[in-house]
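Only one chain is shown below, in structure tokens, and it's the form predicted on its own.
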Amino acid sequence: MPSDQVLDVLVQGQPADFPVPSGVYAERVTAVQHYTDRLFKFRITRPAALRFRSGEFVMIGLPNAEKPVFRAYSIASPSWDEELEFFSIKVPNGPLTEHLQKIQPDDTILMRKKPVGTLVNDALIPGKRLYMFSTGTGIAPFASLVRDPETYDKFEEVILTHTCREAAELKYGEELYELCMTDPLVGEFAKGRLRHYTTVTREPFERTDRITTLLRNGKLFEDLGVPPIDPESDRGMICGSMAMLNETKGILEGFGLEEGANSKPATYVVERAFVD
């Protein structure tokens, strides 16, 4: 019998060749794509027993130490996907990302078994329009949600905003939008209802400004041809840096929105889990 600390787990039908802590899956990397010197995505096999809600996150790590470092990563694939996708930054001296950015197909990723998070449809009361405010890799939970039919059952219009430093860093979101338009499961829902609004902050672009500035001066609504945020009809989700979270929270509350949670759904939610 395995001890309370170590289990003999199966990875693609073969026993793992290292001890895996109790409560942890060991999964195989199936694909890796690098976008810039700061951003990459990867996909791994999905444990048969894993159940999660689109928008939740898990703790992932690498089997490269006696006590692996785990960090919170939003699952970027929808709950129906046969694999799990993650979108990550690269940090030269990050305890995890310094090594994670070097993974290759067939490498092993460790993942704790319990998914959690507040960026889920259940934490919002129904509305007409859903805004998803993201910066950098904060788009990851929304990559899950915009590919989930439940999102379009609950909202008539979904506005995905994505702000990055440079235009090249918008590529993941651009690919995501195109995928939604052609996806056989959600394409019919997303067409005409999913809108992708991009901005950059450090180089010339169609829109060079922070999303918070565009919210405050009203240009976001002008560009989209929609009225300002109304708590009777509009809902919000926020994922980004702590500074962006706090600023956007204040703006949404200024419009009359109230923060919700799994236990008490309301008109906007935020995610406070970050990768290193």
Ligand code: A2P
The other form holds:
Amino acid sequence: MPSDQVLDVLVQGQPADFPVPSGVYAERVTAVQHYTDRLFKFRITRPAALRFRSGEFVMIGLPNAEKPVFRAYSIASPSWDEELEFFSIKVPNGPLTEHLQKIQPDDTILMRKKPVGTLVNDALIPGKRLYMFSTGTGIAPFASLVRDPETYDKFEEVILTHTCREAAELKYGEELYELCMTDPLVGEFAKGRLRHYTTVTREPFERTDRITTLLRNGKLFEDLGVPPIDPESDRGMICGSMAMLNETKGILEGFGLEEGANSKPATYVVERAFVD
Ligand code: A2P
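So the form predicted on its own is up there; where is the form predicted together with the named molecule?
Now the full complex is given, and it begins with the chain already shown.
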């Protein structure tokens, strides 16, 4: 059967219509919040056996077909949280998100068991200042990392940049920043050490350039009152579209940063914001 027909079998709010494949958890949706017609977040129960490092991603699917479509989603909640949070785009006619955007509390979500990823503190060598460069839903892995005390153990200053097309798309990050300031676990560290730098590219806003432009012309450093990126002290993490990743990688390498991995930590790391 072609996959389109298989997906038509979707029944929302029901237990899995098909046997849960092996190597997959079936979890319950606990909350859904829509931000714009393109963005929403959802939370699910956390399997007791799941261990992950803040910044990693998992494969997510729906129990709507014998062979469900899975897509990579960064876990947006920190590794200590009792639930798992995800921040998603809604892709028109997207094989997964077309259905995923309709989920309601108590629906079932499938999740493959193995979390992986390179946007983790372990893949960076110690430094003074950590830059997290994100566009759109690329903020998700950083939402996990900025709520993890380990990030503040490792870095004196954390700069979270978020660029979106429209100002309404910044809301998730704004809520995250507020949450960090009052969070019982990281609030004390985040105050004065976590900085949130936002830009919007397709409507009037305080800053309307892409982050790549602001890095190249030095306006980012001027606005933040910090020296330009220096491989001695600065570290980078990048998460966005393929084009954004490639461009930002080139810029960071121009500043002398080198790409790291779990097996070989270095001065910057990248991950694609997968669903597009
Ligand atoms: P722009 O509006 O100028 O295209 P998207 O939703 O398409 O992933 O875009 C999210 C944000 O990322 C938008 O503000 C977009 O700017 C920006 N963006 C797109 N491509 C790049 C790139 N190559 N480098 C930096 N930012 C980019």
